[in-house]
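This document opens with one chain alone, in structure tokens, the form predicted alone.
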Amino acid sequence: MDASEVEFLAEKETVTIIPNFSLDKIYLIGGDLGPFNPSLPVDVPVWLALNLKQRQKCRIVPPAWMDVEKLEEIRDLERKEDTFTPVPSPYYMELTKLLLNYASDNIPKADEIRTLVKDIWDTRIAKLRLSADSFISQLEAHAKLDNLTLMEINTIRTFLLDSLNCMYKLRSNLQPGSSKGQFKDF
């Protein structure tokens, strides 16, 4: 899975939009949206709220995690635990690009968040190669990474995964009865 198909699954998340128009309710193969009507709060899929914004036919309310505060929060929780604290959207890097890149105008204090959720992410990256490095150096066999997106997963996942080929290829060859140190790929 690439980083796309990531983005791809977090547009099915729900978002609030304030439409400008009129229209009844629509029914979809993924459940039945609206009705819509000017200035009404309705919750649609990312992947239709930014279509109807892109051709004004919304406002989108940012998600209530989407705030200057909460986000410095979660910025200085994730600094100061050394495990990986829960994020406020599974999609949260992915929603807040998309938001931010189509709909900064109805996003109070953009920038800033922009900044926070880039802060998040690095501290989380930084755990994530500390905890990889930790794990492969001490030869362990299995690891437990609790409240990891997948797209944090997905970023790590060519490196880990090399690493462990790479580990299990080496013991193989330490084993007694191994192929006189012939490499075996698997």
Given for the second form:
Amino acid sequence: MDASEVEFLAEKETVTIIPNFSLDKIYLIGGDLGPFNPSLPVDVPVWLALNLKQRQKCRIVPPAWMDVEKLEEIRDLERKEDTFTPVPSPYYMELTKLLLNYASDNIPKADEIRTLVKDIWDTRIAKLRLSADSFISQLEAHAKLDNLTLMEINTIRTFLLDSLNCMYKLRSNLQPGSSKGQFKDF
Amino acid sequence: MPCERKPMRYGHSEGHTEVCFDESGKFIVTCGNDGDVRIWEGLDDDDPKFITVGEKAYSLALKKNKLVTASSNNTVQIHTFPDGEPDGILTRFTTNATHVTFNSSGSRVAAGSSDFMVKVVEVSDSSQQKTLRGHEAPVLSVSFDPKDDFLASASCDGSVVVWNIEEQSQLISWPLLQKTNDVSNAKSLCRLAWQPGAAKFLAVPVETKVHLYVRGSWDHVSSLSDDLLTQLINVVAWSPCGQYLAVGSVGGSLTVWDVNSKLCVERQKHEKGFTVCGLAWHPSGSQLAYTDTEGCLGLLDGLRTSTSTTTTTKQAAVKKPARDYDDLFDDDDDDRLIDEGLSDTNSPVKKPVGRDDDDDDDDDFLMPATGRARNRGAILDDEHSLDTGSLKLGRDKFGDDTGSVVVPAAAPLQPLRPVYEGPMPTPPQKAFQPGSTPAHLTHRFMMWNSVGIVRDYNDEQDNAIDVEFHDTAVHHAMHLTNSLGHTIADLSQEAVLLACPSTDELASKLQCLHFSSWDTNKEWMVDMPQGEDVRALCLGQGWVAVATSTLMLRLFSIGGVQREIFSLPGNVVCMVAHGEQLLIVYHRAPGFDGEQALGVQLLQFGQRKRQLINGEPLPLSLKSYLSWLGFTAEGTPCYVDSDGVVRMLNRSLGNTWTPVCNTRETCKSKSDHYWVVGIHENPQQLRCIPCKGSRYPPTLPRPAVAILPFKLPLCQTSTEKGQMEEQFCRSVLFHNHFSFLSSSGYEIDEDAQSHSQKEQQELLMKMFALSCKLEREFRCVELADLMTQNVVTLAIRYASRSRRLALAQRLSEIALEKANQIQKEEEEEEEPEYSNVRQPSGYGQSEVTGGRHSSRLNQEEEQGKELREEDGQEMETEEAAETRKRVNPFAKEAVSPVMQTLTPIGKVGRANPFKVLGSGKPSSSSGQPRVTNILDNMTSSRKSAPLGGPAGKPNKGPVLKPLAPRPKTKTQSTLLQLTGTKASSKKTQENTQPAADQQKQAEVPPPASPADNTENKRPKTGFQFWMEENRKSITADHPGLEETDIIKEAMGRFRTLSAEERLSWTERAKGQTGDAEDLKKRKRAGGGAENENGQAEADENSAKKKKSLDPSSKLSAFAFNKN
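Okay, that one was the form predicted alone. Can I see the form predicted in complex with the partner chain too?
Next comes the full complex, this chain leading.
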């Protein structure tokens, strides 16, 4: 799975916009959207919000969690805890990137938010690598990781699976005689 | 040492403030949290000069025309005084400085900072700095030794340190204070002070005492304390002569000691009890200026420190025991009372006690919700202060008369009241634009309405107006420079309207940016006459209304033509417009005890100009004022008061005002408010901006609109019954605008209207069912009264199914009454329309040529037909099989297959005479005893009665009863005659004028005879339809034929038609039948008796069919949904 595909999925998330045009309900396969009244907030998927934003048809209201104070809390908690803490949105990274890239003028303190989310991301990825490392070094058969987002899983999937395969091959070559016993371990 | 406590002045925004006098004593200089230094020429200076030194100013010092300030950009700056020119930066810290002070000669400045350092800087050469390190927490205060050798400083680490400046070393350190981590958390500011002149003592405020340390030996020689001083001392200040020491405490007490005698010579209390954080003596020693943490400036005048020491001390000594005595008495009273008592004894020319109380009361009246001083200032007029000022004057005189220097101990308990003790008039609220924030703000909304936003930026550099449209399709955003100083604005789809108050040279101006104009000149401007100020304005559709200070209302066209002028009955409060309506709210009379007495006028322009509401009082919540006025998007006036109650005009109840929402109920905290920006009736939306802790939103960050639901404050809305009642009332109220709009000639959304009616009827039915469950049959009947005819039939069915026979019976009466009523109404309504609808020939043609109207009705007819069939089938299944059997033989008689369903026996028995009648006219109609909807249901209810009830009532009762109360104008026998005459009178009088027809119709008494009623049960047959269609051609072919001959001829022709054609006519006839239509027929019977022209009659029938089917089909749709 590609990162862009994950981003595509994230675009289904809803976000509040304030349109500056008026339009009746629109009926789409994914559900009905609208009606759009100028100056009245309305929830739309991110893809539509960005499209409208790029055409200067709306203002985007940042999600509630996209706030410096809240993100600081999350970041501190994430640094404090050894395990993964729940994230504000399953697509926090993708949404931050999308919204800040296209609608940074509607989001107060966009730069700080970008830094904070990046901090959270880095912390989490570091944890993920660490746990992957201990997983392999301790020759564990299974591990459970809570609160991972799709994007995070996606970043490590290819590498982890390939390396596990590789190691398996190496190990089975090392001990050709007792390969069956090895199987049991894994 | 009696002194006068002058009233407080508002100086800065809330937060830390400091005060000092200039060396001449001419100016009082203050600094505050707003970053300004204000230079007051005495306390009464209404327009103090100000110098902005930064975002916040923490401390200031003034000497030798140099003003040194510590500001939030971590610098200590110099400004010239009194010009306020920046004169460079003295020093910098890594964080803000907390206190700055000059030495006695003015050559050096000491500054303490939150970064734990104290710096001593030469004013002439800022590079010569001495840094004193050693404190372990932010420095609270610094003070120079008058002889310039030492410097004392206090810090949050709890220590008070004396430094040797030259050596930059600590000389001595006392751990006297409580430790804190920041200046903002420190309980006391611990401002130290050296005795000027002799420089003998260093005064250090320690909790509630002042410690005096001797210079040199650094011994703690004595403490100054006072029994009444129970709160921490914040600041100390020596009088210029060095004899007196003034202190200000956290609780607002101001105390002055004579240092030699260590006696307290003056006690005063801050009038509101706020923390005193700045204290300064006048150079002459006669005045003491103080500031508090709320940004107010106060002054004690008449301190006689210059008089000889002995007398003062004597006086003080004499007074001291007396006060102690007072204290004994007043022990149980609160501080405030004691204080006031004391100040009374001290100063006869003092505000009486009653004054303070009244002040507070006033506050309560005006701001019941918040009581915030700032908000009050925002809302109330200048007139307010004028008012109270004049009142005070009177009272002061009063105080002069009665107050004496020696007041007995009981004096504080005898408040000096003004002579008049009745209700006090409320200051009238100021004129405002709904949807604007107060004018004193530098960034504010001038208007926020459903069209867009007008913002005003009034900075030092820039004075501009931004206009932004919610819908960018209306117009692009505009940016205007506000050179004229506009303060009020309105915005519509057509134009932006701005107005400015008059100045000394310029008249008040009205400026209109008519951006929707098609010519190139998009702007016009009008000057108001001399002495006339624009107070309120609004934009209607194609016109502009302006209310002025001279109680004048001026009406302009949108292009700038002056159209109308009239006088208003009172000072305008605000004004709004919608389409052709203008709503004005004005002061009707002075209000009393916090109430506003407002009146309202609603005018309508356009074709016929009229006044819909003329000067009725506007109901407001108790002790509140108007905060928003507007129209809903649909054009119903509504307003919001300061208690957050939204009220809407109820046009259907004689223009009364109904509360529809209380925005405060949804607020989380008491100080939160909703700022209303718009109201929509369909969908029901209250659009507003949530404001946390204020009444108004700030312009930045851009506030987001929230939507609140409406809720009528009915009783017991927690119960199901209450909820449904509330929903019903609300639905009715919020759909009043349909009737208003249609009556004033606007197009209305018929779908929405029918939807709302359906919703209401559904609610009624639910409420009916609930009342049934609760065994409240009387209530059921009341509810049924509100239902439309077809829903009543449902109700009847419900009642009969739940075995409430008495109820069903009463309901059937109601149903009949309703049917008659509808008919009457329609008769009345029909007449004016009649000539329009009239078509040269019968139904078919009118159907073709009737255009939109008839085609729509056609659809509805079809719908109606389907639904009726559904209905019928359902009825059938409901009824017992036996009924069916009985019906069947009858159905054989009937020609039409549709009819089979609903002809129960009872009816057959009872309807016999009519059957005869029907069969007596076999040629003209097939005489099917087609039952109307009501009667269907009535019979069904009667049907179920024998099924459920113990004793079946044979052929009597329910059916008869509703008929009985009807006025029996015609008997059955006359009916026969009638039909006879009708047949014979159907002579073709083609030339009859429609007008004549109308007259005749008008003469027709409301036909309501039971006979007619039953006769109506005969539905139209296919043949009749065909004949109506073709009558004209027949008469054209055979002019001069008698009516009977025509029918014969027609019969002949009809028979020649093919079977399919005949069938189609029969089908159509089926679709045509319906109760309402039957009622028409009944009318036709009457009309026929009056020699009605046959053709006209046919037209009329078709027209009525159209009308009558309209509601019934809707409701049968409802019935269908219900089941």
